[in-house]
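A single chain comes next, written as structure tokens; it is the form predicted alone.
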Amino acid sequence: MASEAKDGGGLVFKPMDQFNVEALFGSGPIGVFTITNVTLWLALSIVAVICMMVLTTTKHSMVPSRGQSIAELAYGFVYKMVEDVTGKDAVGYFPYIMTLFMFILCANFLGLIPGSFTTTSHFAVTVVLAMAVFVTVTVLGFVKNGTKFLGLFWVASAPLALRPILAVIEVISYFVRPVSHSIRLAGNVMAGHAVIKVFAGFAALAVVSPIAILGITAMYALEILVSFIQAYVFTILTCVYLKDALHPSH
């Protein structure tokens, strides 16, 4: 966590080191097929969301048993989510928007174990992610709407003149979407988890110890509601540009 300087004596932080990705099995270069500690936390995530929203409900009753219980309300908050942010003409889409959101928090909250590893971290992770959303909601805005799609692009009732500035300031937001959308993502993970390993590297010196206990605490509790948080954030931003696909219309 934290060492001691060969020239200096003073303390030396490497916040970042917990982001490495390193192969599991030998330790030669990393390729494509390479098995890293990012392949095996995100299949862990996949594992989590499996048991957590098919295990728990096969055996469905009506008391429901604690895993049941956090099933359904992950189901009705999502569902929720998706019929007052889209519309109920959206609800077909549910499926995929309940597995990103369900995939992120399990991963989010993965990261959180002491000694694994945060993937939502990554923006190899992320920008994947966010791609998979603007390319689908894309396509399904040309699907669904032909070009009138483009319309949402052209502010109609803004005044003549300002509509071609407007509507080339529309399109450049509209790319960039995937880009604020993993960036927002990764950096927020990212930045909790390098400034609790700072505070972590503090607790090794005495003097300090007990206030940078304090603060692992604060920002683990902080890391907790910013792991859930960021589904939402994430999810619900997906229902929106949903809700553009599908209404492209100004």
The other form holds:
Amino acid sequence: MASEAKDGGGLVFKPMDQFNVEALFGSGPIGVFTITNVTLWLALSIVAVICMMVLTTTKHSMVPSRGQSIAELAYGFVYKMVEDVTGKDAVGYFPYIMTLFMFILCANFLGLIPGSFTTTSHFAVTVVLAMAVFVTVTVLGFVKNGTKFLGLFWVASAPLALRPILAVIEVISYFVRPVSHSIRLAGNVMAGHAVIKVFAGFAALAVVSPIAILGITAMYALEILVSFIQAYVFTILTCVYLKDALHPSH
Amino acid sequence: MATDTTSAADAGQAAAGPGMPQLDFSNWGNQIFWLVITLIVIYFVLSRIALPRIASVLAERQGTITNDLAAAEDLKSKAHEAEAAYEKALIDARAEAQRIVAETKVGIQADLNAAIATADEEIAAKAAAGEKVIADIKANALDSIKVVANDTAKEIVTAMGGKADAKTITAAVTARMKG
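Same protein, different form: I have the form predicted alone, so give me the form predicted in complex with the partner chain.
Everything in the complex follows now, all chains and molecules, and the chain you saw is the first one.
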């Protein structure tokens, strides 16, 4: 079977090749400042954000155009989320949360372009995003509430005997947050893309190719859903964590 | 198929190092560097340009809507005022009309009374004149009867062969007529 793969005529599965980080110019080793395909697609996500939020709103129309409606919709969506989940006093952090949402949304959808590179499928990216949230929330919690922030781990409403055990569980769950936060996003995006690539590999067989292509179509539709939902989930969890920092009482 | 995938993945691994490019920590520095730059750029684009702009558009729209609603409320109250004024004018006009009708009625009644009085006077005058004429005619008729009676008596006396004495006959007739 391995020889089949080597022939090139049989089934060739390289579902993970799409995630390779490669230098755009030349083929030298990748240093910190090397311009890679990651750089390109990160830059394109900036372009997408500018197109969506800046270029559509240049006219300041009282009656919005289609583009401006989308920008206003995205604004209202995240603004309401921050207001409802975190509280009215948290609207100061709205630009920060909006940045996360817009970046993840644009990166996810850019990743759905065939042949593109999905930046949010890399743990390097999602870990940075999640750690940024984790560190911000922790620092903010101590700055705003001082030692009262530790009350987050001390469940005052539980029976006294249970409290130490609950405290241990709370501390563990608190430190697991950035892990789940980052792996959830990258894992979902990566798995979907890999599955599409596997289906694409099957499409080389004439017998199953209709089913394979149908599978790709179905997966693609699912991935569109996942792209939005994962951006939404990441953002709303950020809001929830931020609420813990601002109002640590249970 | 599973073995197929594994063997293909093995071949890929041999070429590109670890199985998951995500776990190739050698390029994490590169990715993190560019990601941080990207996030900073997006943050400044959003917080300096896009978000204030959208916020101002939304606030402006909210303001316009509020103003329009207030203006509509204002116009509504004005319409109510106008309606009340119209109602009042209608009531006033009705009262005025009733007053004019009553006045006219009184005037007509006065005119009527005057006309009736005049007519009564005229009728009385005409009746008096008529009575006078009747009395005249009556008197004339009596005189004529006297003359006719005298003449007739004279003729009868003559016809019977007597000699008519005017004075006697007249006296006789007068006496008869008084009778």
